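In structure tokens, the next block holds one chain alone, the form predicted on its own.
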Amino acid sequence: MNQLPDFRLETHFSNWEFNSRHHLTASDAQSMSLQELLGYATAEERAEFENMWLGYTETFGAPDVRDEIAKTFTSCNREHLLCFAGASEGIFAANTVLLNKDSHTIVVTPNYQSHESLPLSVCDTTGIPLDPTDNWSLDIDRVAASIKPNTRLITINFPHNPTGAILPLDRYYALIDLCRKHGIYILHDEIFNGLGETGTMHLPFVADVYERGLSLNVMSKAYGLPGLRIGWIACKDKDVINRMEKLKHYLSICNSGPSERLTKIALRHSEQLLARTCAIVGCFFQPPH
């Protein structure tokens, strides 16, 4: 395994996030206390959390939790899902399983550092910058021109961090058609899907519309629950899911049981949680009085 470079963003957070008076660089929605989250729970859901068994959990993730996650998709079920300890573990697993030294990858830039540094540590990688003169959109022709015979993976991120841009639907499907033609996987970082001002139209999850699409999501961002450390990847290519599960045995092994119970509560009341976080975001889009 190649030596990975310093994760400069996370190193910066490690040094300053909990020592600064004001934190103006957070990428997650405003979080809440455990008491506030349990306030959404029914008596049955709360009892399930309080009386849970504190043993190991399933490597794939608890079946009932994966069932709740599957409800956020239109055509995926629990068999298409693998849970992780946050999104970063999923990013590591996907790049490790899909790539080798003979591969080539294409990565939208700017992006979260691990989406760039992980493939760069494994193989030849091409960055495609979003166009600031075109609402931070992606030039599909430029992507097409960058494809090589050994291109294995394209990584995208919409709603985009840090611009918030969402790829127009026609370009999204054009990218999927392009990848389908060449047999290329798409890792779509969708962790901000659902977060936005009133009327925001989000893209369909890539795992729902592309057989080689990997949908990366997490409780941290749109749901505002980063302390739970529960993320997931959905993919209809079960071989990829199974290979990532085998790799997870070397990583977190399984997720936190209490976090899984709390995630189930949050997802069962996701409309309320997303309405809360979107209302907070919406305050920043209001014109001044």
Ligand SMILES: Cc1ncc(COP(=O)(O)O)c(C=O)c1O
Given for the second form:
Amino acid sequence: MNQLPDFRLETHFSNWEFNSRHHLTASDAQSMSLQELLGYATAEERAEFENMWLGYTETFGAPDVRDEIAKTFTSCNREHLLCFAGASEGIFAANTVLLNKDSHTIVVTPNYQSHESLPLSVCDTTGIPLDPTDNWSLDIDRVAASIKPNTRLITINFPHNPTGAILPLDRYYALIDLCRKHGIYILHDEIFNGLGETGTMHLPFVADVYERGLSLNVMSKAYGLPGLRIGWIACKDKDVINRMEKLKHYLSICNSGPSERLTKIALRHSEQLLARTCAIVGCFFQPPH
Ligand SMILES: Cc1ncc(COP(=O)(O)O)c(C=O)c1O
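Now that you have shown the form predicted on its own, what about the form predicted in complex with the named molecule?
Zooming out: every chain and molecule, the one shown earlier first.
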């Protein structure tokens, strides 16, 4: 990988996030205290957290935590999952493992910068803008026209940051069919899945519906717990999971044990947590008085 460019968004946060009176550029729902999260826990769950062993944990992620994460999917189990330090480490691992200098990638724009900077630092990359005149949707014919013989990966993000757009289901399946035909992986940043107005129709997780799909998710956004730094990628291609696990030996090695326990508690009470964050975000959907 060549030298990476400045991550301008995160540099902005480094400079301002903890120095400004009002933080108006966050993409995570308002978080909560440890005490508030533990307030959701049963007596046994709380005891498990308090009595936990502070040693290393498994590189893939603690098995019981992966079991809990697997319940968010319809057809993935713990063997399809690898945990990361936030979504960011997962984005780095997926791009590093899937791409080399001879690859070509397609990314939607605008995007969270690493989805674009990482492939650009490795290989030929085409950006396809979402269409503001079409509800910020993705033109699948334009994707098809951009595919080259060496296209290896397409990265998408729905609900999309920053527009909130969700791809219509028929276009999503058309994209999957296209990728299946050409043997292309899809990295789907699904970290806002679950967040939205009541009745929002979210897309199925890509790992559930596509054998070369990488589902990226994290506790940071819809669950409102970015400080836990627990994210994951689910993929039914075991070779991809295993190669990313080997790369993780050079990165965080394993996740924070206390964060894994707290993630398990949060996911066991996910309905309440998601209702809480949707209610917070819901204020922004109300018409002004
Ligand atoms: C679309 C998107 N993907 C990934 C990330 C990184 O998430 P994390 O902070 O959990 O690493 C962000 C953070 O803002 C984001 O907005």
